[in-house]
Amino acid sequence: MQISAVSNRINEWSGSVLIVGVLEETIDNQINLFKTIIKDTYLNQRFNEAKFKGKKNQKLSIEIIEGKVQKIVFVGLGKAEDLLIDDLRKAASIGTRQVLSFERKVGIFFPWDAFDMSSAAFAVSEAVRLTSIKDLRFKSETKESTQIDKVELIGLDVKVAELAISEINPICEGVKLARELVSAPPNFLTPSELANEAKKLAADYDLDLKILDKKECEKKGMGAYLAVAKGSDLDPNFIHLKYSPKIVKNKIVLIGKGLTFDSGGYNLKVGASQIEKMKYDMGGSASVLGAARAIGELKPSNTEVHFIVAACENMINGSALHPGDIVKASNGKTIEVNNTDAEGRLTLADALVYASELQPNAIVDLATLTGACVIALGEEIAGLWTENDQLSEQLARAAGKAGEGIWRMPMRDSYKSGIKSSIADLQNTGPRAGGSITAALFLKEFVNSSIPWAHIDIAGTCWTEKDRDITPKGATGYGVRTLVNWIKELNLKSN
């Protein structure tokens, strides 16, 4: 798909489709500009049929018989002090899923004026293109639904949008691997699978890659990690891909939860539980890795990224972690196992060990971790807990920037008290009430208490199950363009 900018008039324009914003009060403005364009005097009577009045949301499509246009897609704004910067993304996703396979060429046209522009151009083009994206690697028939080859924004200064613009590809492109990372199937996406998609990250852009082998995690003391992989046939893949710029000024870590799949082990996923999706449960390593394959082509100048996944599966054999075993991390903390279902935050204990050891100047975790932050936020809001407000700040701003939700959530230290063991240092679950608080409790264990830390919960974010937004049903790749933005963020003022 090429995204570029025109400054043509809109009675200049020719394509397939054009995609207009309106407004509620320039209603009858925008009807009477279009019938000079595409010669329709009945175009007043179409809009009063179709009861629009360019409120958010509404949609009408026309088909044209003759002129330079095929489609016209208006779609509604609401009112002018009302309109955000997301207005703008949802109507071009809107008006994006109303264009067919056989149209090619379309056209944007909206109020770019009362942004910035370049802002405004970004947050479109993605919106394009992150909702045409359609994943039919597993159909037996291929054929894309919506081809798209041109995207013209109609009416936008051509420099001042061009920068914005060419970082549309490589954003768009990690959050295609991170939704093609979850939504394929556990007998296709194993642990050793996840480690090879990250050796092809590392050829394609130059990244540096460890990957340690059960051998190699044992000689590090990962007890806590190993141990969820015991009840695996499938040996565990520990993933360290690493963005090394010429001049560091910061170093970040970022940590993705990685259960291929996960049983729930001997606390077996039953009854709502829906076991069957629990593919995605590695949605927190897509969204690292497809933050690397966007870092890897984007290449900031000053901030060096560690990208860190512990992959396993979390199965049952003969081997498997048992409800009331004692395991010990690789910073010598021994936990209480009492529910074997709770094993993505045993995984992260030893990646947060891991990460500190590394000395960055923060370390963030992304996991699909606990049904109580779906409880909390629901499915569009991810939850974060740090105790830093700067790192607060600055990763709520970058979800904003995205479109992506995401909301602080306390730390209350009081709350500890419900991972206490009797006979450890640490349970692996607190008690029902305040469940993902007692969560992020328990993975501040393992971190450095010298440097900055945020854990992310995107449960809820992860997957989808109607189309929403900018997003098709299924795997959304929620968390690449937040972490894309903070580093971006964190480059600029690193110059």
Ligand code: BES
Second form
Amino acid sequence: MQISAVSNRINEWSGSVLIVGVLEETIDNQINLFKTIIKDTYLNQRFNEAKFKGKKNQKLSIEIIEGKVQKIVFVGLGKAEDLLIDDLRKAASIGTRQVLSFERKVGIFFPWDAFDMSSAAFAVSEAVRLTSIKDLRFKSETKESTQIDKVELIGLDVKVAELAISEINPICEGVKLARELVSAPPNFLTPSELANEAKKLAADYDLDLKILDKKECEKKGMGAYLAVAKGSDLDPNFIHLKYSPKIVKNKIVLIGKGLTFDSGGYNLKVGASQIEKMKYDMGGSASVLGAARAIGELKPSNTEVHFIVAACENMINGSALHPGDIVKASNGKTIEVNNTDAEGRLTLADALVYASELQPNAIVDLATLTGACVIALGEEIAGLWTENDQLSEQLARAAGKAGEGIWRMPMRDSYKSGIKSSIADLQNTGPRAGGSITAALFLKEFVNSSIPWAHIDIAGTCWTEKDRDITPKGATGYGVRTLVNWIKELNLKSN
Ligand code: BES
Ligand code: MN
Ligand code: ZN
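Return one more block: the form predicted together with this ligand, after the form predicted alone shown previously.
Now the complete complex, all chains and molecules, led by this one.
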């Protein structure tokens, strides 16, 4: 898909489909304008019959028999005074869904000047692109579905939009990679296959790659991570990718939970716990590798970025973890595993110790960690835990810019009593109440406390059961754009 800004006047544009954003206040002007462009004297009636008033989420498609355009999709943007960039993104995806089965060259005519033009151009372009991604890898019939070839943003200053548009491809390819990794089932995306994906990234974008096998992890004393992997016939792979700029002013580590399948272990996922969905338990690692894909191409000038995934499966066999086992993490802390289904935090524990040893300026982990977070915040908002106000603000701003929901949650120290063990230093599971908070407090035990650290629980946001905004049903790729925005801003600040 090729995206460009064109400075044409709207009446000079030709193509298959035109998506027009309509503000409530300007609806009459728009009708009059298009009446002359498409020579349709009944346009007023069509708008009236459809009760199209330009309200948010309203849409009206009009097929055109003769003319330079075959179809116009009007999408409501609401009132000008309430208009946010998120509304442009949403409207662009509503419009795009009307186009999908149609075709080819799409024009977008939005009130660009209500915003900083390059941000508006970026948001709309990424929306079109991300809405129209289809994952056909596992279909036997490869019949090409119609795709949009060309998108033109009409009436934009070409120079102003240029830089924004140049970043669309790396970022959207990062999101696409993340979605594909999450969608891939556990018989395809195994821990070693995830490592292969990292290998491809390293080769394509000149990143350094270290993959620690089981033996090397044993040598490092990663007893918590390895305990989870024990119950699987597939060996664990500890993945460490690194992007190095020429000058290093900032060093950050991104960690993603990488359970290619989570059966729960002997605390097997039964009943409503949706074991069949647990291919997405590597959603954190997908976001992190998606970010690596984008960063590898964007090449920030002064920020070194490490991407870490302790990949494995949580399965059951004769040597699997027993509920009640005591294991030792690489920082020496002992953990009583009172629930084998709280496995993500065990793998993250050793990843956080490893990350701390790199002495970065910040660590951020993303994980499909707790069902409790889904209950608390739903599918559109991820939970953010950090004791560092500055990091919290930075990440919230980065997520806001991406239109990805995030909400800071408390790290209440007194809840630590929930993960106290009578026999070991810690137990891996606290009471049901406040389950996402005790999970975050557990992770904190493995981070060097002098390093700013944030944990993002994406259990709800990494997957959607229906088409939502810029995401088709399925894997969302949540987090990639937040992480990339954050890194870009850090990089800019230290320039
Ligand atoms: N991967 C799950 C969390 C999860 C649940 C993600 C639902 C997405 C949807 C995690 O490993 C898990 O099983 N957590 C347990 C923790 C509990 C045993 C303390 C949970 O949330 O039930
Ligand atoms: Mn689990
Ligand atoms: Zn899990």
